[in-house]
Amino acid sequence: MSGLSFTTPTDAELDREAERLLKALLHVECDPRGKKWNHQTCREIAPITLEINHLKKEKDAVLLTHSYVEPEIVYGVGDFKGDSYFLSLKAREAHAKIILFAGVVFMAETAKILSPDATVIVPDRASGCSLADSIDGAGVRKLKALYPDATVVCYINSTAEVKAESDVCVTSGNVYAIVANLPAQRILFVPDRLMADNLRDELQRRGIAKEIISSDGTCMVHDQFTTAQVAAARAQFPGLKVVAHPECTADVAAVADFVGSTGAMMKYVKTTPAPYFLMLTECGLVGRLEVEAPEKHFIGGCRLCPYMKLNSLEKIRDALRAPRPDQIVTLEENLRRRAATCIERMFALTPSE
């Protein structure tokens, strides 16, 4: 498998790749497909993971993987794995000719905004987002006309044109700190209504007076969790820790033991002793935790993002072999520059750890 051409792997090469995959995937139990990872199932995907990793070297490509995609993508072929903020940093730092983003389209747009000279590829153009799709640039302009004195803050789960209309971008990990430190008293927050509710509550708890006005988008994964679900789980599993994302409702956030970004949730679970965890987020994160913290115990409750699950090894391989025009992310340069200003302001305002 040297040189530019990919040759059919030998049985020995397939066995070695299967063992590499199994070492990473052995503990994954939260697989909505019911897939059990063993040597046989790992060997079945070994030809395609070997080819993808070969293609990355051949084409000078880097593969960014969100925590919500399937574990064989994250651990089999991903170069970087994490939440939106971490991956946006990696997109900014990338010096590869090709960036393939295994996530959803707005994330690939963010990569293109930050690495304009790279060819940015998304495996499936249909991998949208209920939040990002809830408002466009025209919708933001209408809200700005109604509230001309407001600072416009967009959640990173938004399209490039929404970012171009906004003053600063935020993620679930830095939203509280950035908004708290903005000089404006009135904040127009798009597109997540539920994160705006949690932001309003948290700032009030901190004694910070801000008027938070939001648009009406919600995450189709996180808006489905309920306090009744939490109560039932606590009754069945004494000592349970409930971990939620700020895209959940304020009622759910209020009864959770911890509320934070994808990265913060992972850190909390890894460092918190508890007999059980209920993860109120996308199931892909539970899969990652099963790999990276196999000693932890999780009960059912997570939900699937159908958009994230549109990513597959086959689509990634085909996109690296010869991307179709619809898989290549393009942005008008003026719009890209305006969106980049919004994101760069986020980097500047994010407190260092």
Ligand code: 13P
Contents of the next structure:
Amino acid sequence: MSGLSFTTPTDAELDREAERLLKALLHVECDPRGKKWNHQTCREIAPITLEINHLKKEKDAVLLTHSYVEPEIVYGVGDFKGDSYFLSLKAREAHAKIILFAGVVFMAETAKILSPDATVIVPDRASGCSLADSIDGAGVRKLKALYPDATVVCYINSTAEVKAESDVCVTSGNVYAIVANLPAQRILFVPDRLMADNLRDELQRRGIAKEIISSDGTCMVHDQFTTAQVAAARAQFPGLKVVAHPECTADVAAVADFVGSTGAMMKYVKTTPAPYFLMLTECGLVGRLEVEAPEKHFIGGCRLCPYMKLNSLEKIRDALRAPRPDQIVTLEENLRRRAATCIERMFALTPSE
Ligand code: 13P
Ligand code: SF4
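Return one more block: the form predicted together with the named molecule, after the form predicted on its own shown previously.
Okay, now the whole complex, with that chain kicking things off.
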């Protein structure tokens, strides 16, 4: 069978699909495109969500979606949605022939590292990441030569080459726990300088003496939030809870009520009674919370990741119909194995919840 076997849906099928989409999308207010979701706008995308869901079955594909991508992708066609840690576990467990990653390139590379037999597809090869793009393997090798006794810890927002040069990988959800338990006193942390600052502060709070040396990358979304924004929001909205990602500056993290991965941020909001929340992260997470915690109120402040926003239903459909070579992730096998060792150490060292 080929993608062409998908037959044009009837009006009744399109109406049913529009109703299915609307159940989730109805609640999304934080849409940077200014899109309003109603029966009509859901019906407009129904032909394409129906085709993508048909192609997934036909081609044995699983679709992993990071919470920052557009809500019609997360709720319309995604099989699993979440943060980097959750999605890398899902990629490792996947038995599908095809893994399509609606996220950014380093996430798709991680899926390929963990599921080498699957064809891993990234809808847009230009979906980089200011952190992952800030240092390459040669850059890590230079730092290792300067600090030969350090244990090299890489944030998952890094290339496969950087992971292959590192001892252990971490995510925003397990970074503190993993580094706190490493025997080494000196840690070389790449590529996020701000997460390294937050890590230093957290280890100090826990009374753990370690030297954290870092490279100089930052997330272009999270490095923009300021303490002045937080102070202004608190003055305007008494009782406000400020929820930050560890890619924010240490000053911002210090004035937040909660700091954690996007998955942990969602859990905090869902379980914390408060009149208002300020989410110091990418806008997509607010969209997810509007759907999954519609009783909560969010005030402005979130920003867009231009890379995550390169994903679209059209690109996903076209890649599933017939991926272009640039949409298929390939890795040299020796490099993949070394990167896999680094990520598997992360799974082994992550405390169970
Ligand atoms: P999470 O793993 O917390 O979702 O973070 C990924 C990311 O890219 C944050 O900017
Ligand atoms: Fe990278 Fe920041 Fe975009 Fe996350 S939000 S993918 S860290 S640029």
